[in-house]
Amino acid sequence: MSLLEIRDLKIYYRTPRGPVKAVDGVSFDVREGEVFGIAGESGCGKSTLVHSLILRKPPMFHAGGEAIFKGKDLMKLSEEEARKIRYTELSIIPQYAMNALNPTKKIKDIVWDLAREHGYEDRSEVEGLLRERLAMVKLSPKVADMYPVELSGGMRQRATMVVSTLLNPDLLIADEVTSALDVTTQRVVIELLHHFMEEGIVKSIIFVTHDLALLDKIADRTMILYAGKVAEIAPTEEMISSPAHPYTKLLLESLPKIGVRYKETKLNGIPGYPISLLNPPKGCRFYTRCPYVMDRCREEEPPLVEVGDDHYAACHLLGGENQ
């Protein structure tokens, strides 16, 4: 069962010399129960996509497309009604959560100030549900008495985290949350994720990351993006093993690898830039980078198509004529 359909889905950001496109096209669905994953390079939309689901903000816009959750048009929401469900329905753990907590007030007053916006109107209630949930992420209740200013990185991140589920909220959104971390926090934090998960705490999660490391220790699914555009989808341990598109190839390609020196195996980088976005080429909007380009990619577009159970990628190589 899916609880968010997100079709032809179109988000760009308006500009004096005309918009960027940011997010051009993308379809996908999130199922229930599953973890979600979501890479690419820096710039290729990420960010933008699940930022639109929860608050769109000038100069993004909504240019066409939908975005579905639980029989609700999210694109269609009035501010009022895309209120109520934020946080209690559809929550984010934003990019750079160590900073988003306001520094000039303790973390009890943040959630009941979270809370009582979404009608809670018993204090002591709420601070008892931030003590269970503070102890659930191996945080003393004495953080509740505590500024955000006093917590380190790590502590700020679970802090955040009780924040964005505290009322339990359907689908949970973790945008590059592991990206500032050492590797020790980085395992607490996906822990964390699987064990809100494991106690209902969330049904579904969409992880969002340039770390395609991560995405084997967490995703069921994963979607890679790439100038706007899906390159593939298919279930994580697939697409590590047997990638698709030739831009996961590369990517998979560019990480290191343990054990490996320098001398013997140097690290495959992906030529080229990524496009502007502003005035993206027509065709393939990889073909400038491809190994693989042929005529017809810098002419049409390549159209999603399936090459596995449950996996799709969007590539001349793979279908059409040269199937």
Given for the second form:
Amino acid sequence: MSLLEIRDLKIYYRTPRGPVKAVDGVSFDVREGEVFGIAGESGCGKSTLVHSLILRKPPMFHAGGEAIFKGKDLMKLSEEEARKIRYTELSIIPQYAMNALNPTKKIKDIVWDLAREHGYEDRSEVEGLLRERLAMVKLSPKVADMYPVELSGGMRQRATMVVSTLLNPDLLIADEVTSALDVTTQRVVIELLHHFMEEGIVKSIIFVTHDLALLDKIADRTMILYAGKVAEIAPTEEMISSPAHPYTKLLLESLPKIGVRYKETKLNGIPGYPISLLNPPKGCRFYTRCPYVMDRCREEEPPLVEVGDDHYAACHLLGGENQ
Amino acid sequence: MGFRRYLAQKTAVYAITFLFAVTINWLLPRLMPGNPIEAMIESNLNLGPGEKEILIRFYEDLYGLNEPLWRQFVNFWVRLFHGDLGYSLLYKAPVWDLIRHSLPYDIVILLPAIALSWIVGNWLGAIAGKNRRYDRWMMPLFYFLASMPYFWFAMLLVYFIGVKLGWLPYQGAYDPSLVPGLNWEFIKSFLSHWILPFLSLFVVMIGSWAIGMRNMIIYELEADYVRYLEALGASEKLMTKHAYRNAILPQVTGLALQLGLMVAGAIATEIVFNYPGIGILLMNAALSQDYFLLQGAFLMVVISVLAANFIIDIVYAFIDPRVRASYTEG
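Please supply the corresponding structure for the form predicted in complex with the partner chain (the preceding block corresponds to the form predicted alone).
The next block holds the full complex; its first chain is the one shown before.
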């Protein structure tokens, strides 16, 4: 069962030199009960993609496609409808989770302000739930009565995770939540997200990261984005054991390995830089950096084809003649 | 630990600051060139050749100015703790009485001007910070208001409203033919004299409060916690509420400092309107080297500025948990 169906979604940024096509015709599903990983390098559109589901503020705008969430197209909701869905059904743990809570308000006041906006009437019930959840993430229930400034960075991170999931959203977006953390805290975060799923607090999670090694630990399926397009979607284990797209292969090879020293062996990287999204080439977006580039790649955009069970990739090497 | 230590630490710092400020305040007039006693006697007429020296000695004895500087310093502190600020050479009256009679005039003008301009300025600034369309024409207006000199705007008011239109009086604090008292006629006269000096301060002050608030609101609305509230479906009203609460904190500091400086009067305004406040007192004291009056008036300024700062340090610990957290940690 799909909780979220994205069909040919296009999210652009308006600039004086024309639209920047940050997300350009992306399609995927997020199924109920799964952790869906989205990976890619900086500027590939992964953050734009997930943020557009929640809030599109100028210069970001919706240029086409649909995002069907529980039967409703998120791109067509009125402002008030969209506001009501946020938090109660669709929530986010932001990249800046450590600084996401207003420093001059008690955590219970922040939560109550938000819950009231979503029609909750019983303050003690909301606060009771907050204390319960804080205890669940191994924070003292007293944290509810504290100001965010009185907590350490790691505690604030966990408190934000509790706040974001308090109203049991169906879909939780975790946007680069582990990027700024040390590995110990990363593990805590991953375990908590896993716990939220097990307890049925959230039905599905979209986990956005640039760290492929981390996705291996948490994501059931993973999507690799490159320059605003889908490169590959596959169950995570299969993606790592047998990547189909040249970009995925190169990404996996470029993961730093213990015991390899930069002085002796150069780190494996992908030569070149991502293309400009202001005026992308009409062919495959990866051809400028691809070691297997063919003439066809420059002219024709490769379609997403099924290369294995539940495994899709977009590359001319994998066949997929024009349907 | 915590608050008690914070309080003790702040008290000590303010006590030391007070000692230094008062000492400098005592020393500075004595470093000014010229001799105030001689200046005072010059103006008296027809003195014989020996009489002037006798008079000078008499006055120096009277004011204790012939003693060595350190003695004068000790005497000053002793008198200060007895509530004696000295005797004004210029007005021939105790300094404390002079200040006591002038201060109410300052307060009735400055307190409402500062408080109301703070409220109106914050309100206008918040609107400008939130709405780009208003901002486009309100900001230049704020800058214009804030950069107007007080005396210049006061003179415009005097010229146009006072002289040309003749709507309101612009000289003194009340009609000089009336005896101050609690009767309707006097109150009416006092209020009509009050409007122009009040306006001249109120309007100019709005500008700087509004600029400060506008910048703080823009900064706070861009902050991560507001973006988070928005992502979790907060209404516009809730986001503004959270941002406003944080944006107003620095403005509270500004308000406290302004209120502390209130005791210094508004010299330019008082001169333009010939309003009998501390400002005029201070100016006359400086012009005629009236040590004791200068000292006394500045002492009041020092005390009230320090008191305002001290109070705001304490209040801040209650209204801003960040400040509280920083002293309980450290």
